[in-house]
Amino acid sequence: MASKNQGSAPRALVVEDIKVDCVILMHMLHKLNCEATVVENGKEAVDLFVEGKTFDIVFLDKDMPLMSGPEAVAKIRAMGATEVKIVGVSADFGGQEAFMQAGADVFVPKPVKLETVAAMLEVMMLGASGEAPRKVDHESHSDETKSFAKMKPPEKEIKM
C-alpha cells in the first residue's frame, strides 16, 4: 500500500478511551501494516496536531472525556489539517449528524470491521499516492465501506 510519505506504513491516529474498543482497532490497523499513535481523548489529539504532528487517516469516538472526537475534528479542520483523513467512530448513530458538521470526512458505526478500515486505508493511500485504484469487490464489503470509497457519508442515518 502506498502512502504520502514515499513509502512509508501509512500513519494513523486512534483517538479512544474504551481500551477493548482501542486494542481491537489497534489489532486491524497493524494487521493493515500502518503505524499507529493512540490518545485516550479528543484534546490529545489536538495537541498532537499543534505540535505538528501529522497522519495519514484519524479514527475518533465520539463521547470522551475533556473533549468529544466532534470537538477534536472542527479544532483539527479549523488549524489547516485539511489533507488528513478523518473518520468518525461511534456505537451512537446519532453521532454520524455531529460529525459530519465538524469536518470529518465519513462515519462508521460501531463495531468497526477490518474489511471495512482495509477498504478506508485502500481508497485513502491509493488517491494520495495517484496510483490508479485497484478494484475492489464492494459486494464484500459493508455498506460503510462502499460510502467510503466515495468519500462521502451514507445518504441516510440507520435506525435500529
Second form
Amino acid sequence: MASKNQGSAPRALVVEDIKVDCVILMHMLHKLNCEATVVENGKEAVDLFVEGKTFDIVFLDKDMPLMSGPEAVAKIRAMGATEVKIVGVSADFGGQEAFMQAGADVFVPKPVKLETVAAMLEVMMLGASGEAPRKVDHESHSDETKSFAKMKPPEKEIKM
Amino acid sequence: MAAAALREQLNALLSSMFASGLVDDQFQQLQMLQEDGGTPGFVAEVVTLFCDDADRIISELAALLEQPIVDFDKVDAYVHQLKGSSASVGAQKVKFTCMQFRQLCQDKNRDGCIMALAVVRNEFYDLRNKFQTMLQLEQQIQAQQ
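Now that you have shown the form predicted on its own, what about the form predicted together with its partner chain?
Once more the chain from above appears, this time first in line as the rest of the complex follows.
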C-alpha cells in the first residue's frame, strides 16, 4: 500500500499480550508497509505516549495484564493524543462498548482480516474528510506530552 | 518420495482439514499471507505458537478444575484466551468448543466444564496432529527443492 505521506511509512503500535495474535497482526502491518512497534499491555502503551512517542494508528487488544485496552485508550486520549487513530480489537463482542466509550475510533472483532487492516490504514491516510492527509510530523510533541516525558527507553520495541 | 507426490499428500491433508471444519477461512488467510508476503516460515511460526499456547492453557484449565473450589472467572479468562487464539489461526472446531465451554463457565457448571475441557482437549489434539503432519510434509517438500 503506498503511503500518502511522502516517504513516511505509517507508524503503528500493536498492544497485544497473545503472542499468536501479535505475530499475525505484525505480519499484516509489515505487508502493508507499516513501521510497527509492539508492546504487551496497556501500561506499556501508555508509557510510550508518556515518553513522547507518536503513532499514526494504534491497535489494542481488550483484555491484557496490568492495564486493559479500554483503560489505556482513556489514558492516551486524556493526554491529549486526539489525532492518533485507535482501533479496539477483541474476540469479545462486548468489548465494543468499552472501547468506544474510552475514546477508540473503531472496534474490530477478532480474527482481524488483512482487508480490514488495509481499509483502516487507507481511511487513516486519507483523513476523515476524504481529503489528502496532513503531513504527520513524528518529531513534534504537544505541550501536554512534553510535561509527561520521562528519560526511559521503551520496553520491547520491535521494528519491522 | 518425489516432491509432486508429497505436494499431493499435503493438498489432500489441507482439503480434508477444511472439509471437516477443523480449520476455516482464517487459516486460508494465513496461508495467503505467507505466499503473498514471501515469508515461507510464517504459517509454521503461527501454528507452533498456537499449539504451545493451547497446550499451556489446557494444562492450566485442568489444574483449575481440579480445585475443591473452582474459580470460574479464571477458567473463563483462559477459555476466552484460547477461543481468541483459535479464531486467529482458523482453528474452527477448537473455537466452537471454547464457545460452549464459556457458556458452562458462566453457568458455573463444574461438571459441564470438565466435560467441555475433555472435548476441547480432543479437538485440539486432533488439530495439532494434523498441523504436525502438515509441517512435516512441507519440510520434506522444501528439502526436495
